[in-house]
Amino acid sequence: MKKRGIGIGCMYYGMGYGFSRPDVSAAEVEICEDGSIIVRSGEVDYGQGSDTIFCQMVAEELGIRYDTIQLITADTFATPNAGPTSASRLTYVTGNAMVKASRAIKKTLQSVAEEILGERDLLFLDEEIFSESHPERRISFRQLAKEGHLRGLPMVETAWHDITTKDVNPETGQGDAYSTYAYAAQLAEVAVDTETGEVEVLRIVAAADVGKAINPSNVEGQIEGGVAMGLGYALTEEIKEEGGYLKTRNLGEYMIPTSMDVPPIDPHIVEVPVSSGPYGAKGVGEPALIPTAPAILNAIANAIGVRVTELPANLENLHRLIREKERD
């Protein structure tokens, strides 16, 4: 017999490291004489789309196309340290460094443009710089970059952003442990086979507070990827050991979900901009993963009245719990 159940999982998660652990990122923005842009940062994009987001941030500040920016990352010889890609911190910390560096170099360009155009109310938009009150007074970004170099001005800026917080009070536990927090909630609907213990996840509804979605498509991809990882954590992935020896020796035995195992996912982006983030953005990496397993386990309990307290809730483990419940 198959029984259906619905469960909800919620979480909040501190951005970065917190608790007095140094959490600093750096970015460098250089404008070449031909108007091309080189951005350097030690961060690593391993699939979450941070490189695209950082180019968007620089492009937004300078009024150029993001796909014209050359981004150099993870080169210890050429890039400033941005810290590791972990703790859902890249968009929040390195993103701030990107914005700072872009605004610093923009000030240099602004001073040159004011001198050439004779106006101060300037806008950087669509690869041009022009006066808001006298739009006919304008100069291309490329020409402005060349003028800056001809004047011998510094056309490269490096910026650092630090979100290190003081430790909480050791006696009361009170204080700002993290610079900001992310929030997420997920709903899971499952069907549980009471004869075999098989769990079929029918759908996941996932909502994440991302502050501001710099790239909504990337954010949705992060949410869907987090759910897929949470699915494996809840139902199939297991490290077995015996007598101190590892028995799970390869990915053929450590069962991660395939695309065929992932149910329909309904991602919802919740935007509550945070003043300390770049354009109000926060991270979404781990927040998209954390609620999945609790939601699935709560759905299992709702379906068959069995509370799973050790993961994974695979056929073997859940079948044993169902039989124990029947004996009781």
Contents of the next structure:
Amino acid sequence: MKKRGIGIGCMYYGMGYGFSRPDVSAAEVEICEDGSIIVRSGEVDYGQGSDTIFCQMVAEELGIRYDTIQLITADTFATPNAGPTSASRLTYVTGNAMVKASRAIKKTLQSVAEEILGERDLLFLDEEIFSESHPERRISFRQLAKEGHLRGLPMVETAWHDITTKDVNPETGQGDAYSTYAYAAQLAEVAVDTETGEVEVLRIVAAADVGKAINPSNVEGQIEGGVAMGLGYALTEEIKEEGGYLKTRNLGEYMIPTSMDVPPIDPHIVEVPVSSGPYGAKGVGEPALIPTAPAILNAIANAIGVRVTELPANLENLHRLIREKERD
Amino acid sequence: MSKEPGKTLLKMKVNGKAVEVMVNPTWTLLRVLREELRLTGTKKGCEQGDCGVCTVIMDGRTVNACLVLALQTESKEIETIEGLGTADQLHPLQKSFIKHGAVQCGFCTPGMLLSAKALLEKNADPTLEEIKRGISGNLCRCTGFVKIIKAIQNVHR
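Next block, the form predicted together with the partner chain, ref. the form predicted alone:
Whole complex next, starting from this chain.
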């Protein structure tokens, strides 16, 4: 018989390293004579889209086109340290460094533009700098960059952002643990075969508070990918070892979800800006994954009254738990 | 071509061009594509047919290039990601993948695109189930497949 159930999983997650562990990131923004931009940072984009959103941030600050930016990353010969891609921290930590460096160089450009245009109420928009009150007084970003170089002004700025916290009292556990927190909740709907123990996940609804979605499509991708990883963690993925040797040595033995296994996913982006984040943003990488397994296990319990306490809830384990429950 | 000991002349077509290459009988198609022909768009992953990142099209059907011996491709026609489109003129599937945000780390993408192309050539308007089955040999760890499936569904829309 197939029984259906629903379950919810919720989580909060400390951004970055916390507990007084050093958590710093650097970015360098350089404006070339032709108005193109070089951004250097030790950050690593391994698919989560940090390169994309950092270019978005610099473009936003300087009012320039995204595709005029050349990004050089993760090269100790050329880039300042940004710390590791981990703890869902890049948007939150490196993002702040990007915004700081962009604003520092913008300040220099602003002073040059004020001198040339004779106005102070200047906007940087669509590759141009113009006066709000006298919009006919304008200069192209490209020309302004050249003027900056002709004056011998600093056309490169490095920014450093530090979110290292003070730590907590080891006796009471109270104090400054993390710089900020991310929140997420997911709902799973499952059908469990009471004969075989097979769990079919019918649907996942996943909401994540990301502060501000710098790139909504990227955030959805992170949520959907996180759910798929959480699904594998809940139902199939298991590292087996025997006598110190790994028995699951390839993707035929360590079973990750395929396109056939991933259910419809309904991602919801929640935006509650955090004042310490760039544009209010914080990370989403791990928060997207954490609630999935608890939601699925709660849905299994709701469907058949069996509480899974050891992962994965694969056929073998769930079948055994169902038989044990029948015996009691 | 000069004679090399232990090697055999292989003649095939790669992305529409006739290719002649001296191969060792133990080499796979993957090795020939990447090491001899320098077509590194075809990725090397598990090398045992589990992950699908080395997917190429051989005479209209997708194969894992790591599981095909090079000499099995004699007189056959191979399509790799390099033959799908160029940076200036992307294939509609490539445009759709970009539009729908179907690429994250990108390592599965070449194989995924070729599986999608082979599917659409046989079945121009596949159902959701047919798309899922069509790319079921291509593992993706980043996307959860959602946007990849959307990109394939909406390639002509």
